[in-house]
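There is one chain below, alone, in structure tokens, taken in the form predicted on its own.
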Amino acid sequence: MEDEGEPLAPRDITGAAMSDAPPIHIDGLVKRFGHTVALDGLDLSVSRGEVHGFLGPNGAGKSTTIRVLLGLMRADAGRVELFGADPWRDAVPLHRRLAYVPGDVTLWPGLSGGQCIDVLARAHGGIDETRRDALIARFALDPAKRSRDYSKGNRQKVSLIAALAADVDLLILDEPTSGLDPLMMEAFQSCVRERQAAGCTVLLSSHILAEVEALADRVSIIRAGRTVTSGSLADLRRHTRTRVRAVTERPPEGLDRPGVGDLAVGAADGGRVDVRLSADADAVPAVVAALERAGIHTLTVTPPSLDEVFLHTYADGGAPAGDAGDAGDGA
């Protein structure tokens, strides 16, 4: 990597040649603070036009990564790109490509919330004014209001009015629902599926899980600074198990077999038979049609949350380590 010191010469990061990088790839990420390893060979690739949810618990280093995608940090080692370029060399073109949403929004307290959006959309290198519009009346903003007189909540909204009426290919969300409403969040979520409809790539660091299970078409999960598993929800459901309940006509048999758990045979209403259990993913097909030759009345097959698949994933990991870049922002 370059020293600090040399100087950086302008590139052209716009052309053809970047057209098929991916919007965000990271390899072998490194970041130290000191002695403390925030960032430890963290992995992870996004993309073009998929919504990634980027998941870890306090200290385990999302912010960190994203200050780093956001050229605000320097990488001590490892490979990070932004559409094929540079985030450190390249922040101010990368700039005009992507908006980012904090989950502790500041505002310039004398401007108007409407004047702040504006402000924040030029910085993302331009703005639909319709969808602007739109969100403001969506997301229930008065925008005549001056920015110190808003709630948390409002402020947010004002951040995510800015992101999300921006003509950028990338959205970079972190905690971008804090202080918003059930209301809004289901706002929200509505924007983000339109955003990603048009084209937009977005990368969503929440800790409200059924919020990003319902968003995201792929899932990374890092602990202590590293990437600890990626994939669709559908993959990594494959590593925990799915609760069955059914009730039977009759007792049924060939459930205790490899990959099932936690079975329970009772009664139920007419002399039928209640059956619980938990089950691997390659063991359903099997459960199912041990209970269809019982008889099925009822079955209902409950695959794992994206909270029990994030539970699941730091069951035997311990404790994250802290991640000094973190600090102060639960992040």
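Computed from a prediction, not measured in an experiment: that's the story for all the values here. Just so we're on the same page, rigid core means the largest C-alpha set that superposes within 1.5 Å between forms. Positions refer to the first chain, counted from 1. First, how it differs from the form predicted in complex with its partner chain.
In this overlay on the rigid core, R245 has a C-alpha that sits 2 Å or more away from its partner position between these two forms.
Once both forms are fitted on their core, the CA shift for L44 between these two forms remains under 2 Å. Core-superposed comparison between these two forms: the Cα of V265 travels 2 Å or more.
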Second form
Amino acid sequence: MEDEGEPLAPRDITGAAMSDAPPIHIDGLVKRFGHTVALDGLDLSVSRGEVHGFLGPNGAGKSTTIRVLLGLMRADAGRVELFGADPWRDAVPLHRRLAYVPGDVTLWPGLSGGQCIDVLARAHGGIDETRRDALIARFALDPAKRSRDYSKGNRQKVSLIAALAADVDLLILDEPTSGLDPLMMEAFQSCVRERQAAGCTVLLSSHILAEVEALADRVSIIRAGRTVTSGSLADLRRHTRTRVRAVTERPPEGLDRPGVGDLAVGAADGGRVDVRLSADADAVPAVVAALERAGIHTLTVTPPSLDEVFLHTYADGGAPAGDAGDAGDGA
Amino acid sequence: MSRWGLDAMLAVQLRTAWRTIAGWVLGIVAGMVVTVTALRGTYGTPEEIAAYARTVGTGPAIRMLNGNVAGIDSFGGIVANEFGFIASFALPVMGIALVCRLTRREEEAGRLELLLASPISRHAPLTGALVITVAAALATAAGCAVVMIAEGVAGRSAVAYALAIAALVIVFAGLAAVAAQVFEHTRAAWGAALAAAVAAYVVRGVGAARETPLVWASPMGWFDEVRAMGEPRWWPLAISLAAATALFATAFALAARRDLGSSMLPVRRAPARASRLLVRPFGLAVHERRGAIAGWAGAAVVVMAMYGLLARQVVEALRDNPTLRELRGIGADVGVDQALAMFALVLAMVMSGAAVQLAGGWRRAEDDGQVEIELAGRGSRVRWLGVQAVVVAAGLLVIGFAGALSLGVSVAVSMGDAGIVARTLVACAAYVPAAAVMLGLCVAAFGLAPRLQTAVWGLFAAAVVVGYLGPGIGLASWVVRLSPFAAVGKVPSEPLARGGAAALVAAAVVLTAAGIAGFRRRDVPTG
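What I would like now is the form predicted in complex with its partner chain, since the data block earlier showed the form predicted on its own; can you produce it?
To see the whole picture, the full complex is given below, headed by that same chain.
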């Protein structure tokens, strides 16, 4: 991370210490709202330069986690570090290095979109003006319209433009595309990839799985305030089954083996055999080999979508997800 | 400074709130201009000033209302006494309004979340609010001082009075700053701070009327004890300053400790299901306004009881003081009815203020998108606005009745005549058309020119100034009659001006109808 040499006072967060530390490191984070436990020992680790998908159902505690990371809320227990520093104590110097897009953007109703971007830029201490203008064009935002006349998507764009135009090391995006149309989502994705190529780390909270799938290197899935699973998308996919459908010349043999399930063999047109099954990632090579021996006519192998990973993870968890309740999402 | 992002925070606050800030400063200075120029005409000679001092200056009733004003035997003292009524309410409200606007409102709306994720310290919003409010208070003070000096008030006295003005604003700003940490919603913070202001007014009033040290328990007492127009003393200013410092320090300590968007008081849980009443438009509208209505009714009860208990003294003061009668436009034949007319007028003003504030909720609901949701249901627009207007109107009657009953009982106690209760209720009812016109104005503004809804506050203020000060400052009587508060006549000391009352009712009906018709045609939401 380039240190622009600006003072990181008041506390001693030296450039070196901060560069070496991972952008985000959370260990056993607990946050309570009265009697409600919103975060119950949450872990999250994001390494430099990655786009990290942060997934979870409504009320799981995504926004609360992000607010703790931003120093807007205080952790009740656990270790929370942003670039190796305490996000509550060192909020101001840390915020020079990050930009944030909330899930529900509220702007100043009397100001135009362009003015709002400038206000946010000023608050941030300056943004890249060229990029600002390019982003306004790219997101097709009318900057001269008053923000009270904007739709939700357009308010979201204002916040996205201000964040993406800032020269920062970390982008924290809380469901940033809610309200954007598919075309704009496309624009958003390419912008995020560009920021990543420029060395920026991204925490992307979302429940739009296609978006996470398109952008994220690694994901963490949380549920009722705890991290359920974390890893690369490939890792996660290994835990769910690949669906295989084939039409073979002869009945296949050797499919009744560990790692294979839902096996259904039936008749197909022309005396061929219709085979359907699901297989663990480890068993896929053996299954394909067995089908090959039976003479493949057609073969479809569908890797598990993130939706399936997601549903699988949620369904397997412990208590119902509603526990973290409104506090996690609304506070 | 920039290390904490304070300059960026101030830039945002000034850019988004400068109209409000400028409005308060100019509004209060304008109030001073009107007061001073009007009094200059009435009290031009030493004899007139001496007459005022002899009569008004000795009345406990006036002390109750305006505080114990020093140097009443000078022109400056008369200014201070007459401005005292405005000062007692407008200055605290200015401090409360500015701080709530700059802190809790922005936090509640979610805009602070965006800003505090930037390199802006969590102390910056409150610090910015403090800086801006102090600057606005000093600007107001400077404006008032210039106006007073230009009209011949001694420089030293004018400066002391102006500093006391600034100090009063700042103390209530500090109080609001604490309230903004304690309560999660702007409305609750406003309510708590306003209640404190009313309490401070009552305490000062009782202390001043009885000339006891109780005045020292109220920030408005510290304001009076500067004795700007007599022999100015500076040290009571230090009490205000110390109190404000302590309040702001408390607010900072509380703010440093809590999560953004949270409050010190936990938010109460609410029922999971709506009652049968709540699912109806009427029930929903009642639910939305009932807290504010209860607050206004409570304030009306307290203020009216305070006035009523002083009825005897007020009658005596009026009897002894021809100049005061002239100032209030009262004839020589003084009885309790003259006092009742004054009090009922104040109650009408309270009801009208309530009308403007309650109707302001419609605009907020529109901004927040609730109106869209409700209009997307089966009900028509006419029905929606009609129900809202009926609920506010009913609320005004509740507020008026509570205030009138409190007034009647307290006047009866003060005068020792139980028959006054019924007469008071009848007299207060005569002023209902004035409040109805104000509500009609709100409906018309909401339906026809929603962007101008807050401008109704300006009309309200003008009507109050013209109706309360108009007769005394020599405004032509037709101008005074333009104020809804004067149009019904001085009931019960004069018979009800039937023509005026009928005109008010007709105006209220026309305005309401026009507003509803406009609402049928206009875009929702209109930004």
